[in-house]
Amino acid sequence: MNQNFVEIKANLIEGKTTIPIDVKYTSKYSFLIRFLNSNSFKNGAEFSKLIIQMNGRSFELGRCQFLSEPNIDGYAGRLIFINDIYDIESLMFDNKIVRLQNACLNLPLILNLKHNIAESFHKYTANLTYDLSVYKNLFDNLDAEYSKEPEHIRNSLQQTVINTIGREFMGFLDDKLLELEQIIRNFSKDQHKDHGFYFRKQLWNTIICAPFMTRTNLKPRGYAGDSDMMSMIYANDYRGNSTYSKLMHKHPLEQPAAQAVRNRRKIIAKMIRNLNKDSNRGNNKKLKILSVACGPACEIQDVLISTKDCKKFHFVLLDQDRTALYEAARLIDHTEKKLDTKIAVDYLNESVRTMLAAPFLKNKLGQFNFIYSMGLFDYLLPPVASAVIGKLYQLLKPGGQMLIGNFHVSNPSKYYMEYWLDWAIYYRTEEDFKSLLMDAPSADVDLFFEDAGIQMFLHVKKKSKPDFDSKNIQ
């Protein structure tokens, strides 16, 4: 038995009197006690202190009360604490005095933050919260109106509500977004942080209505932009268990930044398919493709349309997140079944931050015809981004190409993402982005944007020979 369950000598103090007792750990918040020297006390007796001697140290706990409970293993009853609530488990096992009220230590820090909030922002948030609750009421009442209808009728009625009043509500949200931008556009970085924090605390009930916003805020896998969030962006549909939830879910997915994510998927697929055409002229070797921070790698479905396509590529998919790799594998599996063929794919579960030192990179990964990374560089600071891009460049075969995405500083959804979604990324200018490639002098680099003009792509070609024909791309 653990020695912490044995009896321990202690003293209760009341005024000038010291009362020797034995205490035994019994529950997280109380002790069993036995009075020594034939002392006895009435139920409810109070003492100013309890002093416990344990492992050569003395621990002093505050005001406590005796609760008489005869017949428990010969103990007189329990001791509970009435001014502070102590975590007895921490005391017995870790020798540390922890008060339940420690949870309140941070309170001033958080409560005082509101003093940093601009008056106009207070007003904005209060009005928005009010308006949203009015809309929520409206949509909830409509939901209730037809809740008794059969499912298909309900769905059709809901769709009509969404397409009419729902779209008007979306327009209202757009207007409020413009208003927000007016208020915060001259804020400093620190002001954005505080106002964002305050905003999310005030709007938390709305945020957790919407599956997408809930996920971006809570980040259940420990990082932003996980494969579930990506899937929601790709699907861009109405989700949630009420009309109001569905609308709040859909609104962020219609923002330009989300459209940029959908656009980039097409760009990648097109580029890989063009490589495929390119290879028609040459040998039969499979084209080796590396996707870095691949996520669910949905774009591969757009690449592999026929059995013939499948024979042309060998994909290597790298991601830090096993769940994302499983999802990618499921999609590949689905394509294999659909086309009744095998696809060459290797999965690597590794973080890009430790990848450069990983043994597989040194030994068996080989070189690639095409390397791409879409939603990664938005999270890498310059020293890390340079190191990673430099290594990826080395991994290209002569004549190979690389496509790297990064959101541009002008992203019009920046504040939406930061304030509503708690999703802050590292933005770059064209110059910032290009400067990451300093260590690749023999590279042929161009930079372009997807159709929404928000996400940049660094398109790098490694020279093979002087007469390399680069016209086949795009």
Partner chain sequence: MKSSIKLIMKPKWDEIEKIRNKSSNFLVSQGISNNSIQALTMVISELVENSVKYGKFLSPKNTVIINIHIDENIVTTEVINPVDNTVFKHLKKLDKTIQWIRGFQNPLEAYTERLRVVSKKPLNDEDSGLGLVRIAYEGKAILDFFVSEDNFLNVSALSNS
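Instead of the form predicted together with its partner chain shown above, give the structure for the form predicted alone, please.
Here we give the lone chain, stripped of any partners or molecules.
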């Protein structure tokens, strides 16, 4: 039930007096309230506590104040809290009492973190902060110089700045990345974590001016690599409110790791199209394709170029993020309208956890000619990754193929991702990757890299017939 539209019974307490009210969620830090039994109170009236009965539990919140306001639905006004600031959203939707002041509890630890930072890193970060402020001032002054020009002239002048001084600035950032790597290359895992946190705090004003960096750091959907981040990587363009912010946005998109992401999209599309060419099916059944952690599924528009292509495939798109599935659905809808045809596609809002828990996954999903997952395994530890790949292998039809991606340990963008973007992933060697497929009888397994040499692909073919094995003869 969506608490956003539901009134909940509650009681205000002041001394020995109990005042019954209805409360309704209206904002993250306030309630709408309706006084019952003909009670009324003046604006600013205070109460010692609020007690809410909800979902079979009682929640007690501290001192609060009534603020009257006009309301056509019969509510007297709002209730806000005085001594503690409660997150009403967490209470109503997660049944948890969360105080805004809780963030202060870790403040001493955060402030003391600076004592764990290596002196060389202190110096590096301070110098970089100064240098970036100088560059920002330069680009902001240039923006101001031509700010009164017509829009098309401003855009042209800004592009000239980007192509000249801007590219020199990009080179400066590249040099600073190399310097960073020299300083931190021997750090332990915990040191990387502490120094990365410190780095982002020092560079925060620069980070939040770049749309891509802002999203990777804030993670509005709760995880790195969401569909909006992927779309920014695919677009690989300049975005921002100033020349400086556009350059800071574009720089991470030009790194090898971002190019690897763009490369893998092309690889997936090519393999699906070749799958159709190589098929010797004697019927008109569509090839069934499963994308796991599909995101916006942009690669599908690279596959479905004509109406004829749309008749060849049945896609099943699986992702734990409903927003990503909606974005994929919009892309499919756009393609259908563009080609004036219908595309066979199913959307599954599932997670890896539910996938592993399902005892008869094959009965639920059926079997597939091709299964792929481009980014999921970068976030799975070995036991989970091995279990997932085993489940997926079971879903392959005889003769079917599976392609799984994972970043290699040699990723040259690793420290950029971890320090600037707060984007940590699980890297593997070739041996680590192959070892995930422990139980795959009748499989041909190959491993290859995309052109940037950063992203590995585990290519698995399920044989049409199992190999003859004398050990199975009783």
